[in-house]
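There is one chain below, alone, in structure tokens, taken in the form predicted on its own.
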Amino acid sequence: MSDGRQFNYIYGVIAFLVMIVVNFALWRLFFAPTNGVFKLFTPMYGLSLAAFFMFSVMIVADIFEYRERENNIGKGLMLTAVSLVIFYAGYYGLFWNVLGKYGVTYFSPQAIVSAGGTGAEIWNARENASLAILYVITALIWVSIIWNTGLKSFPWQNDTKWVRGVSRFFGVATFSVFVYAIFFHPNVTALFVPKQIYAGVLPWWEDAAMTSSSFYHLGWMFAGLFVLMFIEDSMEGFPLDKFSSGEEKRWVSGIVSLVIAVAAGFVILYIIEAILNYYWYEPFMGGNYTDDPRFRHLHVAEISAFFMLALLIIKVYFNNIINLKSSALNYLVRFAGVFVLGMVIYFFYYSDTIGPKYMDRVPGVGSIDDTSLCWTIMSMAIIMVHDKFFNGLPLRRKDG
């Protein structure tokens, strides 16, 4: 890897192939909608579960900084188990049985059904609750990546790891409340009949996005996160590191990180949607499938997630392709690699033959109920566990 530790490319190829097998097995066990065991991809229930688990891994590895760097399998298993406990306690304990029952009804399927009213049946209720939880987790992931990319440990860089972790967790959680309230809460309150206008404002972005759905925000947020991940993982933090001449100036790169996440996110959103408009013509309110503005915005998030997955594969299993003295050449080749692999994954997922068989999905593009995000996020979570909790074993030899 670019951090100086020794890397074995042959092991990288083998580990990548093993990852594909693990990926296929976990997808068939938990999510595959017809041939799976648990069939959790409904789709929002499965998508929210995958996103919540990925954030649980980020809590342990990135926020509390518990990573394995000594190839200790026992420690890797323990960190994975801690992530699963956080995931289970957070999803079913906090959201379904605490917040949903004693605070915000729409976080719990059982609470929604108990409240009664139009559409208050268990499948519908679980999908609506899952969508709300997905939005909360998206806000947390968005703020967390901005924080870790720009601020790092600031302003607690001189404190213990535990103090840094607790402080950063509550810092991320606090800002995420505002992100969720402004960009997602109005959409959730509008899901019910009648709309809960005294609990949330009407979606203020409807005229610009041609939909009241917060898929609009998923689109630009995922696009912005891809840019930040590329800066952090493929460009070794450049140019953000140029804005902070020491840890005490780290707040400057934090602000720049936020600006990049928003500005780059919207630029990519409108570039991709312009390309989609070229192929499918302009979407319109009331349109179905590829003509639905909600699908166009969601598809930007899906495409961005494909590139995020490609970035992680290239970083973890192929050592970022090249590591020459010329940083510019490194960045250029890595970007080309991420772009090509991202497009390969896109055409693999949406192919009429291999993708549907692997994913147990209906061929075609344009169905919101068949979003690729669940599989993509699950795949990223698997790679993160392998990379952060098992030191990419056997890809790297331990330090020293």
Contents of the next structure:
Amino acid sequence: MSDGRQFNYIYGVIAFLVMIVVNFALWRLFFAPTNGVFKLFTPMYGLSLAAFFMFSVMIVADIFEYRERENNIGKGLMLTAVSLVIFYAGYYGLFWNVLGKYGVTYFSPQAIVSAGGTGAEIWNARENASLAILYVITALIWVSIIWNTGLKSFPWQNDTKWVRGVSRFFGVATFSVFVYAIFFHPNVTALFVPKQIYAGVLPWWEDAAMTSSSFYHLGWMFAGLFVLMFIEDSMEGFPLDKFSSGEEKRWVSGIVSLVIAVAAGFVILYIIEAILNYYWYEPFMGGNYTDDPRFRHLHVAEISAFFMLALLIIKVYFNNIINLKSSALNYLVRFAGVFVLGMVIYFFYYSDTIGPKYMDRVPGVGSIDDTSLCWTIMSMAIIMVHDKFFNGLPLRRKDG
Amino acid sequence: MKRRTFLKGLGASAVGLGAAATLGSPSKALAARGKEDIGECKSLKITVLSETSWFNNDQFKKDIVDNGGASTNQYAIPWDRENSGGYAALLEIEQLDGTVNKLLLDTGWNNEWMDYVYERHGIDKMLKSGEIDTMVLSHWHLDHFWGIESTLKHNDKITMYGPETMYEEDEKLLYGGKHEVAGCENNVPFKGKLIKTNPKEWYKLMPGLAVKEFDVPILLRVRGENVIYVNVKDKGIVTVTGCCHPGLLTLYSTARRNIKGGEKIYGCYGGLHISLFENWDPKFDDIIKGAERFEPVKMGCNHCTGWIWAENAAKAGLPIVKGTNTYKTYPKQSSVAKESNVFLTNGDTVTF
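What would you give as the form predicted in complex with its partner chain, now that the form predicted on its own is on the page?
Expanding to the full complex; the earlier chain stays at the top.
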């Protein structure tokens, strides 16, 4: 392990298999649309729930730095419970019942229905509110990962953990407001009839994206996040660490982190969409399914998330494959591993047989009623809980 | 910066070629087979037998939401039978020599409603006499298929084109069966020929008319939809759909790419599956702008198109064919019908 602890590959495989069982059980319990219990995959409602929970885990583990490294199951359960409380209080309390009812109508399905007007019934209202919440969470996750990768604890590295956590949380939240307002809010205000033109501008990216949907931004943001995650988890922070000395003066690496997130995000977006164009022709404004530019952008986010999931699996359960002295070789092999596993997950999800059976979904690509992000993000959240709150039990030992 | 230019530059990149080897045949390779010649006809007349699949939008949505959401199995939902109607249309295709062929598109949902509709338009007699001997089933959704008994009771040997992506539950209903929870049944087993359509073929039923299946996932666990392409001489291509789940512009694009003479788009008829729940999304603006680029001449829409989309499309200048008030003479009407008449509603006709 990169943290110097022993890694047992057999335990890694066992833990991975257990994770798959947990994954299947939770998907069937909460999301599976036909054979599930709660059937929350609708899809925006389910997706926003999964994303919010993942961010709650990130708040506890990455922003406030509460992680379990001593194999204490009780502490792991407590941290999980805290994440669930943040998730529940944030999603239903803050968004649905405080912000939605006393501030911004579109964050609460009930508030939308109460306001009346075209399309203001519970089905549309819940999906629209969920989309808005998803966008907010995307902004928070995007800023949070850029911050953690680039700045880490800077400029509060000499303060207590609690001060660092609170400061970083409000720092992330502040920047996220701008990200949300510029990239996502104009989409949400266009969900209503008439468009809320005094609340938000008309989507300004329409010509470049061939759609006024903010899925365009989901595409490049998720792609950029994958690169940052690879830098942090598979390349031990290289090359960002080269821009600063230790914990001091990390503001430079913070800016570089932001530049990488944006630049790499767009480059990957264009590369993946060029490949998709090769298969499905170029999309056109107003097309459906694979012809829909909106779907293509979303699909870039979906593909990036598959690679993020692959990255987490390889890091947590397979110790990043190799740990040789040659960093370059390590990075190369790990990238190859992430790419291959990411493609395997892609074909698993979109296969005509096993994926749809596992996921309880109709085979096919590009349906507006289906996005793989819900399952992928739920899977990443499960692995994060296992890794950060339970120290990857049983695969890591207390003593190295 | 113009994104398209950049993308075109990358289109033939080594990355793309590498992925081509991994993922199998890209769609461009399929297009290289050449264009289909589906022939020509003189005109196409469509009668809206029923486009009111359900009468109360909110109740229909409630049935779905209460039982799991958009992707749940339609046979697992205890639908409100009082709210069920059905979708069906009569196509009359006039050939270049003046002969007229009749074709039934879909068979509705509620048998009581469909029996009324068939009797009102004389479809029952046309089925009995063999004047109508073929039905194209657009897809296996409840509101297009579950009223199958209303058709079979007049002609159980009718030839039927249905997407190959049918489930066991569909088969059970077609060949005489009942689904308790969903509240549908068919007491007249199908004895005709079922042609299961697949997306690789063009099914040419008569000069100027072909059926094409699109294998797309659809809400309520359904998959695949048949689309009727009609090539009207000197006018162009008309698409006729049940719900148009693949997307109107995808259908137009397919015509341009794959049908001889398909460059000229004339129009469409049917449900267009846009703002079916009378909501709005930026994507619906995309469809209006995208449709303008195909320059259609006559657009007849109803059913799952969404009144609000049709109204906005008409305002934006798309050639939406207005309906009449005939629907008001039917015993039940849709709760979303408006005075703007941007839908071709029950009893209306349109000629291409």
